[in-house]
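Next comes just one chain, in structure tokens: the form predicted on its own.
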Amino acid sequence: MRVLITGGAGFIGSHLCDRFLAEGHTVIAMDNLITGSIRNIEHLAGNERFRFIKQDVTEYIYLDGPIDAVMHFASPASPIDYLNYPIQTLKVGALGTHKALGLAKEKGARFLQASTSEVYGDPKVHPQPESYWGNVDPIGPRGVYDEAKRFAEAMTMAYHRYHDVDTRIVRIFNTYGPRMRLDDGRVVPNFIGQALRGEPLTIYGDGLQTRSFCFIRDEVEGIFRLLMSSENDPVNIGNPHELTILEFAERVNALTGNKAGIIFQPEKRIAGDPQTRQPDITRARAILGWEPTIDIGIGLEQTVRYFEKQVKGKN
């Protein structure tokens, strides 16, 4: 296949270059490097397979020759980066995944949204089946990626039931690993950052709030495997396995071997983040035969691994 990857130089978007080249395909990656980061995909320079565009996929998207599949990656993603980029999280939830899914209608290419357990907002159902509508504040400040997410999830799903688009929605739980940024706010880097300066851990209220990590690797085979099967309708894929805060500070802290402890500071809850977050795998396990395969001691090793060399990096 030839394959378009927007935001393909993020997090997330790199790893799947990695996997389709990885099995034979064609990678286009597409991102206007705002959150995203040359670093990521650099190890691909020269791979005859592969080319780097970078573009705002805000504005028309014009690519010569055949495309098989479309995947709509581009979008900052952490809070501290949505809350910076407010309008730009919004435009590309919106114009973006238009033009995504215009190219993906005039190719006659299969598309693939990436949406997030965001749409659940701070959940009243527990774990977060796909049948459940969220319970989310449209303008809150996370709203902007809240709601730009689900009128993604909207506007795909018009494509295909108005225009005949194949069209795929993946949404995304809590991910972590190599190529996430040391500064993106959330608490993987955060934590393991602390740690390995030999600062204690900072956690913000009782610790009790709860989240469910999924290695990259498991997060993007999940990802590969909802676009080649015929599934159209939303699949959460994530990792079930819960944990407190208090508990996965406690696993960094001995992993590194950091003897700075954890210190407890007052709650800086912005309105609508979630106490708790869980998904539901069913269906990811019916549909796709998946579900994830990683302990989470194996992924924060070489999570920690790819931090030590960022943090050396700072210093």
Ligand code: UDP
Given for the second form:
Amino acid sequence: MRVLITGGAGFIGSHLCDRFLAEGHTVIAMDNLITGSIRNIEHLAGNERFRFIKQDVTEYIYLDGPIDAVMHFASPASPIDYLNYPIQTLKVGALGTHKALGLAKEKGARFLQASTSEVYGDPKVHPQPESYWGNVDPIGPRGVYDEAKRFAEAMTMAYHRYHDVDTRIVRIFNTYGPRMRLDDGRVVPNFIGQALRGEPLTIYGDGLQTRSFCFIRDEVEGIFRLLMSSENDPVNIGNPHELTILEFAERVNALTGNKAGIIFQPEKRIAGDPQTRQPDITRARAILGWEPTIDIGIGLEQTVRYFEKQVKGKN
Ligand code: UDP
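Can you swap the form predicted on its own for the form predicted together with the named molecule?
Every chain and every other molecule in the complex is listed next, the one we just looked at coming first.
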């Protein structure tokens, strides 16, 4: 296959590039590099089946030759990033999805939309099955991301229903691993960075809010299987192992031997921060035969090793 991956220099996008190349496919990565980084794909320079194009996908996409699959992964994805780039976040979810779908239609390619657990907002159903419509505040600080992704899902289904494009929608839950940005503001790089510098971990709120963390290798496997399946309805891909943020902080301190403890910063909690989040992966298990296999202890060790190099590089 010849595959276009938008957001190909991002955290998940760059791992997808690796995965498709490893399967023998040809990959074109497209990224405007506002939150992605060339460092995530520099190891692919010189690979004759890989090409990088620096482009904002909200602009018209022209590509020569056949394309078999379009994976639309371009978007700021951490709360700090989408608060810093609110308009770009809305544009890439709306205009960028339109352009990427237009390309898929033109080329007769499959299309996979990277969606998110944020479509469920601060959920009133727990765990969250795909059938849940969500509890999203459109005008809250997270609205720019949540509504962009909800629009992207609606646009994807419209192209499927009215233009017969063969589409997929993956709802990605919290994912972690090497190539996350140390300064993306999310809880995993924040805590590991703080622990490696011997600083206290900053918990926003009381730490009783929950998240369920999926290691990048498991996440990519689920996404890859979804593309290869024939499922057009949304599928949750995430790890159902749920932790409170407090439990997560304690794990990070234990793993890194950080003695500086934890401090609580209630004022830093962004309005609309979901209180709970856990994927219901019944559909992924049934349709894709997929479930996560990597324990958080093992995934965190690999992530800590990656961030160790980054933290040392900064000193
Ligand atoms: N969080 C925290 N300390 C930090 C960063 C985040 O306590 O230094 C909390 C945040 O308030 C949220 C959870 O950790 O409840 C996960 O936040 P993240 O930014 O990783 O992503 P989200 O899942 O909210 O999109």
